[in-house]
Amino acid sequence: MLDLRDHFFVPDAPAVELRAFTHGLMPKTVPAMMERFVEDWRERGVDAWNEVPNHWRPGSGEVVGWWTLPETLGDAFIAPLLGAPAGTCIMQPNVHWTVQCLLSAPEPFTAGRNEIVFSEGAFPSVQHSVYQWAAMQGLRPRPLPLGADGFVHVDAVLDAISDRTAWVFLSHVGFTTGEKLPDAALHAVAEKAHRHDALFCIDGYHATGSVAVDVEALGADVYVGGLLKEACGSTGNSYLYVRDGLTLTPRLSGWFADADPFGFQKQPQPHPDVRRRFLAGTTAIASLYHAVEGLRLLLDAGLENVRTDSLAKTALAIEQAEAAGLTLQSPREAERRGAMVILAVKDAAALCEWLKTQGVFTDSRQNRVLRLAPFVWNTTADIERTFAVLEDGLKTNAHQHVVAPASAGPVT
């Protein structure tokens, strides 16, 4: 198994951090990178937009400035993450912004196409955006219920795609199910969408950093995700892949997306580089300094190795859960398993709070499931301790007596 503990700020033993799917741990190189941001700002001021030292790829000989940093990081780190060619990836502030931009582009909505096919298991960034644009643009949402097993019904997705379909949205890994859609299933959806001249967008947020991805093999027109979770890039560091040759002109874009931004023309002119059309107003730069430090570690370790490690650790967690008599609500098969193990438990929120008092950090959703993800900083002993504590708590009902702090927020 991989053990990258020494590269992250890991809580002191015996604490066990299992919430990589919510917010990854901080890589130990991040403080130095943030100091470099402060130095660049202090020493160069506005000229930093044109040129700063290449802290991200020292020795590469590439000139980098704040103005082009979203593309620079897209080429250097996001493209290798996705198996994508240079010139197709760019950093974004968050996935919600990107999905809104996609739905604002007129190109997919031609020849009577107004339907958007998506799973009811999609994250709100997709579902909310679809309904918002549907109300404004006369679009027809096609939400598809999950199957009887609680997972995506791929055949129903395929059946829903028609000549009226403009977009198909699917999650690579479900955020409340932990289900990883197999490559063959995603490829089949892409083929059906393309036969009907529809576009296919994969939301890879919960796959990013824990699953090896080849966007071209999957057939995705667009792939979106973020580095906040397993990739340990914190907030403000989402990304977008747009298939080479695909033309999209989002109406929702900013002056950074203009072909001649410093011409300050009265009418917008889309940038010739399609990926840059998804920029907004002035880019937030500070977050880009710490964006790829975790991703760098995972790429160096090899994403196939990270995936193998994740499967081994989640397999051990499933074994421990079954031995404790717990109900698994995420897939058991390796091909369909993401980095999360999801357990159906009563009073999950209270159990999550009680586990925190024992130094075991998990996450709950809708008070019905407990989510955990042993990742590259976790050991076998971490997993075994987690389930020993969990089993003891459930036997004694200790969590029934937990009172959440008055200042507690919604994030678990």
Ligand SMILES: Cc1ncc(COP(=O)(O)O)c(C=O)c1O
Given for the second form:
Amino acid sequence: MLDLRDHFFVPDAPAVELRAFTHGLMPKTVPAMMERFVEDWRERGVDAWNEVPNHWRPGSGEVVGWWTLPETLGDAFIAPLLGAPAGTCIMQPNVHWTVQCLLSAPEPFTAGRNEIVFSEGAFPSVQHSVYQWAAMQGLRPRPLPLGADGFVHVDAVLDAISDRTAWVFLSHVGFTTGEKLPDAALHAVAEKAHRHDALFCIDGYHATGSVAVDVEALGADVYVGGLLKEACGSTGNSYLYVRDGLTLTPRLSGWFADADPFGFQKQPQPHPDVRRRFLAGTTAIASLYHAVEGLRLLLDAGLENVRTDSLAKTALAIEQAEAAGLTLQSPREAERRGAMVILAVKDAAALCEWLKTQGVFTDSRQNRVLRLAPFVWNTTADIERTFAVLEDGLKTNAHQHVVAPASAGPVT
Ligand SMILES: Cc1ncc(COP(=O)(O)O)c(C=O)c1O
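Okay, that one was the form predicted on its own. Can I see the form predicted in complex with the named molecule too?
Complete assembly follows, chain above in first position.
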């Protein structure tokens, strides 16, 4: 199994951090990268927009500039993450912004096409955006409920696609289900969408950094995701892939996306590079300094190896959970598993809170499920300790007496 713990700030043993699916641990290179940001700003000021050392390829002797950093990092790190060609990927602030931009582009809404097909398992950044644009533009949302088994009903998605479909949105890995849609299913959706001249967008947020993706083989027109979770890039670091040759002209483009930004023309002119059209006003630069440090580690380890490791660790977690009499709520088959294991438990919130007091960090949702993702910094011993502690808690009911500390935020 992989053990990359030396590369991350991992809590001291015997603590076990299992929440990579919410916010990954900090790579050890991040403080130095943030120092580079401070130095570049202090020493170069305005000129940093044009020229800073390429800290993202240390030792290369290259220079890059803040102005083009979103696409520089897109080519150097997001393209290899997705198996995508250079020129197709760019950094974005968050998925919500990107989906809003996608829906603001008129190209897919031709010839009376106004339907948007999506799963009700999609993240709010997709679903809310669809309803917002539907209300404004007379679009027709086609939400598809999860199947009776609680997972995406792929045949229903295929049936919903027609000549009226403009967009299809699906999550690569469901954020409430942990279900990874198999490549064959995504490919079938892409094929049907294309037969009807619709576009297919995959939200790969929960696959990012834990699943080896070949975005061209999947047939996605657009793939979005973020580096906050397993890729350990923290906030402000999502990304976009747009298939080579696909023209989209988002109406939300800002002046950083303009073909002639310093001409300060009265009318906007779409940038010739389609991915650049997804920029807004001034790009937030500081977050790009820590964006890819985790991703670099995962790419160096090899995404296939990371996926094999994740499957081995989730298999062990599932085995231990079932030995403890717990019910698995995420998929069991390797091909349909993401990095997250979801267990149905009674009083999940209190159990999660009590586990924290024992130094075992999971999370709970709706007081019904406990979620955990053994990742590259976790060892076999971590997983065994987690279930030993969990079993002990359930046996003694110790969690029934835990009172959650007062908190200033809603994150669980
Ligand atoms: C599937 C999915 N998409 C998107 C997001 C985040 O979206 P945003 O970048 O708009 O916050 C998440 C966060 O958990 C997610 O699970």
